[in-house]
Structures are given as C-alpha cells and as structure tokens.
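In the form predicted on its own, a lone chain appears below as structure tokens.
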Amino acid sequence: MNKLKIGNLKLNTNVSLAPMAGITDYVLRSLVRECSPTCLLTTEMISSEALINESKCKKRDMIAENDLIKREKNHSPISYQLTGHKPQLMADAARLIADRADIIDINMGCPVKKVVGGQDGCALMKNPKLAKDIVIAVKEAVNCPVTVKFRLGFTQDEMNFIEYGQQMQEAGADMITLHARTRKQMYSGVADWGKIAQLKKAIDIPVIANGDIKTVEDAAKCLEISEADGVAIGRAAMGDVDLIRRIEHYINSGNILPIPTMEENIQNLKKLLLKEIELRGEDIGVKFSRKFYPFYISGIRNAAKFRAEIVVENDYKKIIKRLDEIIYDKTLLSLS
C-alpha cells in the first residue's frame, strides 16, 4: 500500500489519530507518538474565532502554550484542525499556527448541537459554497497542505458527500477524511465503509476512512471495503494508545501484533493520569482523565465496580493505589 502523499507532503504512514474535542489533547498525542514515530497526529478541534481573540490578548509565543496547540518537535507529522464558518477568520487563524502545523485540517463534520448551531462543523455541508470559500481562503493563507473532514451528509435524505467531496477538491483540498455516518446519526449505528469507496472513485485526492475502526482487524476490513488511502482512529485510541502502531505494522507487514495485556492497559492509564496532572495540576488533571477510565479498565472483572470507585476519587495517590491493587490481584486481570 502506498504511503500517504498529501499535497507536497510525503508521509511514512497510512494511519492518523482522528481529531476529538476534549480527547486528542497534548498528552494523548504525546503518548500515541511514543508508540508510533510515524503516524499522523491531529489536534483537538480549535475554534478559529477563539484563537483570533486570544491572539489579540497575548503575544505569539504565549499562544504556543495554549493546551490545544502545544506540541513537541517529535509530534511531526501533525495536523491542526480548525473550525469556523468565516473564511477570513479561518485564514487568519491558519496563519497563526502555520509555523507549527504540517497540515491544516478544516472541520466540516462535527455533529454536536452547539457547533452545528453556530454554523460550524457539519452545518457547512448544507452550504457547499461557503465551505469552498473557506478552503480557498485557507489555501491562500498557508503553504502547507489543507485537508477537510466531513460526514456522509446532514441526514439520510441529504447525503451529498460525493458532490461535496468533488467541490472540496475543486477548492484546493489536498485530502479528505470521511466519517461514514450522517450528522443525524451522531455516533450511533454503523459506519458505512462502502460509501467511502464511492467517494474514493469520484475524486483524485487521497481519502481517509473514519468510523468504527476499533481493532487491527477492523482496519484491514475497512481498507478492503472502502479502498481508502488510509484510516483515522478515533475513540479506540482513548484506551489503547498503541493501536495505531499495530495498524501501521499490519499495513506494512501483513502481520497482526498481540494486543496489550490488562496489566499494560492499567500501566498506560497510570501514565496518562500522571501526564495530565503534570500538564493541568492535580485537581483538573484527575477530573480531565476520568473520561478515559472506562476504556482502560473495561476488560477486568467487576470493571463497573472499580470504575464507580475511582471516577469519584479526587486524590491522585488513592487512584494509583486502587489501580495497583487491580494489577496485583491477578484474578481481576482475566477478561470479565
């Protein structure tokens, strides 16, 4: 399988970390990078208006410490995802982060009500002309590749992903990531990978498949059905930061590596928790990390019981003690 070539940027991978608001933060990106030196990282969704407003109050080097755009040198290749519906603001925001971004990605797929209600995200699929204007403006503002992520359409009766993709290509998009659900589906139902194949046949730029890829086997099946140029891994990476590396290994070799053990999962959760505390402080770091607990401990016996205990605990040391107790009790580490 040919490695991704996005505009003038050649990558050594076919796998990306999908952008997820409140999830793909600096810590998660760093942990994924530790496992995979080559995958394409993607930031959380960054509001163009919020970034512009912040730039008016802070110096440029201070903006770089914003948790959303903070990065390390080894985070390349990395894509910074912007959201908004005002072409000039989107272009101005892209300029602000262009010196640290290998790619600028434009969010046209977020289904959340407050985002869509503000005319951002998936709402742009109802206004292809405005969406094209945004891509054109951002392309003119930066020298790096510009990509777009969107869905099948707003509803089942409004699936315009093929025509929309063609228009994004005409506007200058260098790659498309397609989440194979409609906005109305949100994250329910089943991603229709066959629709991705339809888009792939209709355009000439690379297409990345997104949705319901939870295992290496899922990735293999998705690539076969979608005929996509690569896959984007979302929620599955929340409890398995090594998944992307294993998918890359499969694509490169055809071999499937073993999944992490339950003990390794818990050790990874401890590492994530510590890094979030180092970044945010203990109070906020612990609360921020709670969303990850179910993904890491779902495989142990009595997982719901342990999750209920640690999700209300605010003391870092007590959480670590409880996680260590799980590790030392081998009867809990077999599948529930």
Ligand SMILES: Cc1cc2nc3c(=O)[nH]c(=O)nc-3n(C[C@H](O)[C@H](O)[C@H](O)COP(=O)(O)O)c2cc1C
The other form holds:
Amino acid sequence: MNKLKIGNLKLNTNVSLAPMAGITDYVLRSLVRECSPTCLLTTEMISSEALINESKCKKRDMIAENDLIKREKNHSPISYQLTGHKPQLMADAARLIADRADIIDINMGCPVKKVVGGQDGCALMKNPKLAKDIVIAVKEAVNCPVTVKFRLGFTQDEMNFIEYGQQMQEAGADMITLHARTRKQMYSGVADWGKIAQLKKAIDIPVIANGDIKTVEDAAKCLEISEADGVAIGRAAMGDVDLIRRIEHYINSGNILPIPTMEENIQNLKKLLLKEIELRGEDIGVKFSRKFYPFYISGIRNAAKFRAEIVVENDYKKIIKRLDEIIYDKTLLSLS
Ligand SMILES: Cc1cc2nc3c(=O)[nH]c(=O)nc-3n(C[C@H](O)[C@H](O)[C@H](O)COP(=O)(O)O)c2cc1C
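Starting from the form predicted on its own shown above, please give the structure in the form predicted in complex with the ligand.
The next block holds the full complex; its first chain is the one shown before.
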C-alpha cells in the first residue's frame, strides 16, 4: 500500500500513535520511537489556551521543557495536537509550536464533559462552521500540514462524519483520523470500521482508521474493511510499545512478527518507569507510571496480586525488584 502523503509531507509509514492525554507523553513517544524509527508520533492534546497563557509567563525556550511538547530530534515525524475553539487563538498556539511540529492536528473528537462543555473537542462536530474557521486560521498560521481527528458524530442519530469530513477537506485539512465511535459511546461498544470506508469514499485527502486495533491481525482486518490509508493505535500501545513497528512490518512485508515475550514487556515497563522518574522526579514519576501496570502485568500467575502490590509502592527500587522477579521466576509465567 502507498505510504502516507499528508499535504506536501511524504512519510515512510502508514501507522500513527493515536494521541492520548496523560499517556502519550514524552516518555511513551520516546519508547515507541525506539521500536519504530518511521511511524508518526502524536502528542497528547495540548490546550491552545494554556499554551498561550504559558507563553505569556515564560520565555519562549522554556516552553520546550514542558513534557507535553518536549521532543528529541529523532521524534520526527511528529504531530502536535491542539484543542480549543477560538480560531485566532489556536492559530497563535500553532505558531508557537510550529518549529517543532511536522504536523498540527486539531482535536475534534474528545468526548470528555469538561472539554465538550467548553466548546472544544467533539463539540466542534456540532458546529462545522466554527471547525472550518479553525482549520482555515491554523492553515494560514503554519507551513506544515494541518490534520483533524474526530468521531462519527455526537450521537447515533447525529452521525455527520461524512459531511463533516467533506467540510474539513474544503477548509484545507490535509488528513483525517476517524475514531469510529460517536461521542455518546465514549469508549464503549465496538468501533465501526465500515463507517471509515464510507468516509474514505467521500473525500480525497488521506483517512486514518482508528478504534479497537489491538493486534497486527486487527490492523490488517481494519485496513481491509475501511480501505483507509493507515491506522492509528491508541490504548494497545500503552502495554505494547512495539505493536506499531509490527504493524508497519506487516504492511511492508505481509509477514506477522511474533508478539513480545513477557520478559520483553516487563523490560519495557521498567524502562518506562525509569524514564518517567528521570522526567518527573521519583515521587511523581512512580505515581504517573501506575496506570500502565495493568497493561503489562497480565496473563501470569498471581498477576492481580503483583499489580495490587506495586500500584501502592512508592519506592521505585522495590517496584523494579518485583518486576525482576516476574522475569526471573519462570514459574510465574505458567498460569496453572
Ligand atoms: C486515556 C485516553 C486519552 C485520550 N486522549 C486523547 C487526546 O488527547 N486526543 C485525542 O484526539 N484522542 C484521545 N483519546 C482517544 C484516542 O486517541 C483514540 O481515538 C481512542 O482511544 C480509540 O483508539 P484505540 O481503540 O486504539 O485506543 C484518548 C483515549 C484514551 C483512552
């Protein structure tokens, strides 16, 4: 399949890391990049309002230290996702990060009450005119491609993803990522990959399929059904930072690589914990990493007990010791 071409930007991949608030931080992006040198990384959503306020308080180069937008040279290609609903303010925010972004993505899919209540995220799907103005303003502000990410619609009865996608294309959006659920569904039910095929047929810009892709086989099935130009991987990357590389390998070669061993997974979890501590300090780094444990520690004997123990542990050395026990005590790997 053809590699992604987003506006004038040619990538050597068809797979992106989906943005996830509190998850796809600098550390997760770095770990995914260690596995895949080519995939499209994405930041979590960044409030354009907060970014502008921060820039007023700090010197411009201080913003680079913010873990939301911090990056390394090898993080390219990387997309920075902005939230907001004020076209000029979003354009200003985009300008602030344009020097580090290969792509600016606009969040039009976040279902969270606080975000939607503020007219941001999925609320924009109820106001296509405003959404168009945002795309136009951001396009005018930056030279890089501008993409949008949205859902099927607000509710089952308001599925406007096709007309909405056409309007975003008209406004100048260079690519669409479609999470094939409605706002009302939040994360429940099953992503409807067939709907992605409908959008793909209705527009000319690339479409990335998103929702419920947990394995290489899922990615293959989703691409077959949706005929999308690529896939975006969200939650599955939380416990498997190598999944994106394996999907890319499948797309490039048709071959399915073996899934990581428990030892490889635990080594990745240890790496994540240590990098979070390096980034945030021991106290916050340990607490921040807790949400990842269920994704890594499962399918072994006493998994629940292990998780319950380390999720309350504040001493990272003790956590590492327990994780090493999983690696070295081979009896734990048998479930019976
Ligand atoms: C914890 C969490 C945070 C998320 N934050 C964002 C976000 O900041 N921006 C966004 O566009 N989508 C966000 N999403 C949605 C994901 O990008 C993705 O669309 C959704 O999880 C479905 O894909 P998946 O089944 O591969 O996880 C978030 C999802 C989760 C679970």
